[in-house]
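One chain comes next, on its own, written as structure tokens: the form predicted alone.
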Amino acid sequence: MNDLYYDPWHVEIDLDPYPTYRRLRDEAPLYYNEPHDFWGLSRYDDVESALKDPKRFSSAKGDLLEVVKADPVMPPGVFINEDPPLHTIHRALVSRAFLPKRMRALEDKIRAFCIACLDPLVGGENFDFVLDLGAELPMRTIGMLVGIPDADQPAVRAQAHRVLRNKPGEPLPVKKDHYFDGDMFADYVAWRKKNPSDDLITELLDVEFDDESGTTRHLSSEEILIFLAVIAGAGVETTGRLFGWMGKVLAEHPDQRQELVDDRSLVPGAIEELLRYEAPGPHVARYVTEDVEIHGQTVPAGSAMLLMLASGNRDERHFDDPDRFDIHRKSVSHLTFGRGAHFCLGSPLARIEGRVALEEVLNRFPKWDIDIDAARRSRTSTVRGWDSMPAMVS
């Protein structure tokens, strides 16, 4: 009997989800889980492959497991939830808040506020990588950027927090006519119709464009009240995670933070080797339009499949010697961002608030200990990390 298995909701392997990647990769390429009725892939040219094929593997159904499944009402605007042509119309809209005249705006303030995290702790014998920093500084970022105020920024996390947890060892549960829920910020767009600033909301107010049926028009309200849902909520879970990971793998290599610590162009590259060791957000669903033919077996149409990208992340296929951390890689080309139509818009500020935090983080303590056994697993089975990871410092 073949016992190999996985679910992204199992909490003992998410713990250390590697060997069964391993497994899945080399014995099970294309792997069906018949309790839960998913596919999955595992491999870095396979998933790399249905990432860029929007046509066969759609996100028009969601792009978490659950809520493909769930096949819930998507209300117009939820763009990670489009496929072209709908999904580049939108896309481009919402990408104004990601340019880069923006994202170097952006910088000083996400530094400024790194710095008055950490100040206070210096002198003290510890401090948490996830709540006195990554709890915080994403949601930050994500209000400077869209001009949500605040004193909204606590409710606005609490809610990215809250939609993608679930029972540990049990599906996220999807409510099939409610799935995206941008209410929260209908009294400040409000206010900012009559209030208008230079931030992305008074810009999306302000835009037109043309939409799919060749109309010039403006956004209507739940439009962008949908944007912002998205936005607000897309980068705060994932990107908070990446602090957890930037505490403990880097306390379990001392060499090489040593080697940032005295050479800071490295940092760049140690936050996408991060990014490719430790997934943040280690899988993302596709609803399979049409049957696909794949190592000799066929898809059905209808079905959901997993694209693993922290598997991916990780096939000796791809990379040598994928388990070693190395900050020194060349050429790292991780999935953790996706490919395609819908590669991450919110890379290039997810890199800047890792970049700068870990800058900030080494300015005070170059040297630290995890204390493992106090740290927190998040558990989640969307994004995979920790509600806190406490360091000793010396």
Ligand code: HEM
Contents of the next structure:
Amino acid sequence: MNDLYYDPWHVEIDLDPYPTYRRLRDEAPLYYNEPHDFWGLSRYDDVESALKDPKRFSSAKGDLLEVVKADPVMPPGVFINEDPPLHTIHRALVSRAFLPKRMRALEDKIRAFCIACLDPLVGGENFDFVLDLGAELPMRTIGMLVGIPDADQPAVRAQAHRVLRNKPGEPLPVKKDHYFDGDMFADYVAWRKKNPSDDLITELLDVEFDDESGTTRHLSSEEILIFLAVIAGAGVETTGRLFGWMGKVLAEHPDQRQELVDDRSLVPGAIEELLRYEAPGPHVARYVTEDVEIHGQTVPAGSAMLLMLASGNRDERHFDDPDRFDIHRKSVSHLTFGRGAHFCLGSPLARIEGRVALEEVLNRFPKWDIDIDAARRSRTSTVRGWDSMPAMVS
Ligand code: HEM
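Output the structure of the form predicted together with the ligand; the preceding block shows the form predicted alone.
Once more the chain from above appears, this time first in line as the rest of the complex follows.
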């Protein structure tokens, strides 16, 4: 019998999941994990097809494996966990936050924040890609996006951190009757109601839309709170993981790092390749709504399905020499931001954060080595990366 085993909580596998992913793609492209009772898809094409098929692979019970299996009560408005047509209505409202003009306006602020983080470290011998940069930037950026005051930001980040963390080797605990808490921005939305400005929250308070029953109305404060909590939940821990990988992978590829120092026009391609090579969110999950035939086997209705984005990103059926990190790779069509209806709304922002942070690092520290023994993994099943990535600069 085959010794192939995979689960997303396995601490050893998670350290380097790529050999296991390869075996899954080759030996069990449809994988069933009996102890934890979930199915898994690991090939690029299979993952992509499932993501584009919300009718059979539904998000309505969650998009994290633990959540799909716990099947908690889901308040309306958690649009990342909704299917069309409700999802389409809610996503259209939230998309206002991510219009290109808003993104462009944020770039200068993001750069100013990176400069403020990095300048005090110049002249020192080391800095930490996560603790000094990645830990704060994603929440600050969302704060800039929706207009959250600086003073409230640490509390909001701590909340997002709690929601997404599991104990090593164990699934994330999910409260069945109270899975989603939208309270973290409550005081601020109440205050904005009385003090309108030109920020996103005011815009969401003002907007009129046709809801699922066809009624034209305003959003309630509760709905806005849920939307904001979804954005923070989706955008903080994921983007935070990007920076640890940035430090590690570029230190392991000094020639390509030097090319980036010499030619900044290569930076966007490097960020894209980094996202492919080490996906900060390695998988999403779906609920199977009807019996589905895949690779000659039937996945029964009611199953939980894990879609391994990070494995698809290394699928040799789709990418040439996928285990090679190559900033010159043409059209890096990775799965890191998902596909289809739920394609990451914040991807333009994540890309700006990655690009600007890397530019500002290279401006100050063109060379560094990683102290891998002192680096600390973040032990989560939902995001994969580092809580600390110390670099010695030269
Ligand atoms: C490197 C960083 C990021 C990664 C790897 C990432 C990944 C993803 C993935 C895979 C999905 C699809 C989930 C699914 O299909 O179930 C998603 C959705 C989403 N992401 Fe991101 N994301 C990142 C950054 C961000 C940022 C910065 C924001 C916001 C500021 C954000 C906001 C969202 C939202 C709101 C959704 C839900 C979209 C929907 O359901 O229609 N993400 N993200």
